[in-house]
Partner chain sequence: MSKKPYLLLLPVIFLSLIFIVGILYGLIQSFGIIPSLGMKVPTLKYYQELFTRPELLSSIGMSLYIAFVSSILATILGVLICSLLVLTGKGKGKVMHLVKIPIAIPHIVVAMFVMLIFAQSGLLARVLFNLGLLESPNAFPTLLYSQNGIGIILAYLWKEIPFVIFFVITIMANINTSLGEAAENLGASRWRAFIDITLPLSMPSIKNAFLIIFAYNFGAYELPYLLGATAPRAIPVQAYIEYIHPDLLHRPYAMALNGIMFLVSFIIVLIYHRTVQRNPN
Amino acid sequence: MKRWIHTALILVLAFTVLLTGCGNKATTAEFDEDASFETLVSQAEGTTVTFYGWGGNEENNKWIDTVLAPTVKEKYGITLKRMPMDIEEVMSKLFNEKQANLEKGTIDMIWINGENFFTAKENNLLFGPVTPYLPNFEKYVDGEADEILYDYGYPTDGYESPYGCWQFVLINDSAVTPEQPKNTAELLEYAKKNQGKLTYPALPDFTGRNFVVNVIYDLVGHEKFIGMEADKATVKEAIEPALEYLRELNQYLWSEGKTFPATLAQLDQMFADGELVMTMSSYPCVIASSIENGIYPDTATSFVFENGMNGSSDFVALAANSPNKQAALVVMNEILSPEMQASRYEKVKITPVLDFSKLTDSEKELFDKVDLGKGILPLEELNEKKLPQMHAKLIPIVEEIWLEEVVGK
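Can you show how this chain looks by itself in the form predicted on its own?
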């Protein structure tokens, strides 16, 4: 009797292991670097992809959960699991798994940009190039555009696939303050007039950093930073006029520049509550959804400095030890389809990354029929005013100097 029970337990254990293996198909199919896209699709069926990235945009979260995930499930049998996590935590996780020599980690796709991409690529934390595996990249994206070739001035080398476009804008309520500052000089006067009702997120917040970079650009010029060495003394000397300006601005800010909101979400809430007269965004069309959802008033409008503001592309990348590279690449490719880009444009108000000259008439109609809503600057004006990103290797230095030379000063 004991022998029968022992044998039965072994059989149950073996059956459980078999079921586990069948449910995790990606762990049994080694990645073939010469695989065709059709092969990737066939190997991806029935597997799960984890998608790590910032979860602070609820509209984008909803789009992933209700549009992208159901689409890849229906078309390819892929389960897409959104993993909301700050990029600093993602980076830490990547480094920890590398140090532990995990051949198959827990991260597949990553929403990543700028200095984090620079750090990840320099430390061999990413798989690539990925774009040669994506038919939709070749079909719909201008692979020679600067905002595709470079991420914060650092060559992408095909290790990132574009996700959407962004460009920094300022936002005010025209019913409260009809004037819109055209440069840093006018912004200072605006702050004096509305003392205690302006601020920006603390660096290294993405939006706060972009605000500081645009102050630097307006006072120093973006050309000065092209090819600049990542030397703290050199950077500090170059941005000194902006540091002086930011210190002067502090006395007119909320909390007199002694403290800053930690996140854009906090800044937006303060604006929505009337505590502030201005907010800001790196996504120029998101203002429309904020108006639609009652976060911003109907009279909220966006604007940029007359000399322009920085902008670029968002990207997704693939972890070097991703356990499911096949399905992740299929999802990346689907993101670049006109249908998904148009859907995200409509529902999340994120500017598409596709080259419209490569679209058919019927594909263009997907975008033409999108009603973006209120408060948005025309895309033509945004493109005309778009400035390049500061190089990724300079950003951590600027953040460190800001903390030392601006906060509370």
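Residue numbers count along the first chain shown, from 1. If you superpose the two forms and keep the largest set of C-alpha atoms that fall within 1.5 Å, you have the rigid core. This one's a predicted model, so the numbers in the text were calculated from it and none came from an experiment. What changes on going to the form predicted in complex with the partner chain:
- Rigid-body analysis of C-alpha superpositions between the two forms gives a rotation of the smaller part of 10 degrees.
Next, report the structure of the form predicted in complex with the partner chain; the form predicted on its own has already been given.
Since only the chain itself is given, any partners or molecules it might have are not part of what comes next.
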């Protein structure tokens, strides 16, 4: 038995060395806060940088692995490693590293937005401001636009660099139900006509929240939530008409609104199987990939309320204890190049964050020649109908009230 143990231990040690050996990165130079972009580029060469974010979208994963990573490798000699991890776990990890006073962590870039950004920034988990380091931000992005200055109502203060846009849309199958409700009143009629074939994901699902927020916006407007105090009674009073509406809607919903699917994924499957007539998305162009991949029927189309739907940007941030800030900044800059934004627009169907008035004609052409595919609303219409996202502090309160006042009522 002893020899057995010895052999096994040697094997284990060998494997450990083997496996950890692969993960080692070349040590990077100390980060100099006054470094120019050229210095960053030269220091970043030959290093490895990590990019943490949600890994559930095949198209986006593929884009990072086959477009972004090879590009930064070729242009700057940077090895980009995609780390599929939900933002909650990224937050936990940063938070634990802080608790253990780890100065050089493992996370470099993070795909983040909204409350998570706010929490991370408030707790000094992020490095910043980062945007002054990025020439492409200055060159291509409208730094004064609301959706760049604010993330869920929080000032970004340059701690996040934009990644892509999101906006809420509803999706139906035009072959099954030709009509597309233009507001909440029409949606109610639509639900009556398609008894039991409508529902939305239970909050706190991101898209489920957006559905409820848009119902609230349509019934009471979005303006009154700007600067509203994060107090349950105040919020409840403000959204009372929406609560009443949602309670009335319940009786026509799937399972009579007694229960809701937990995630957007489940809602999508029910729609794909024909169990529901309507689904929804927070990324207005992803419908094209779903049609292309055969998940949705060819006749699926997206639509928005006439008064607009909420939307904002996704961002990339940099961890405060990032071991390779230089390379992370270089990659963040590359993400803002027209080539990368256009290829992400084409491959992942994520709307670009660039200010088109700042682009040259040949750069604009990159976007014009993209054939997005079926089911998508024109970008101009989406932009015109974009409403600001509700302040992050209010959303958990809406969630709580929804659970008490709407589910099963």
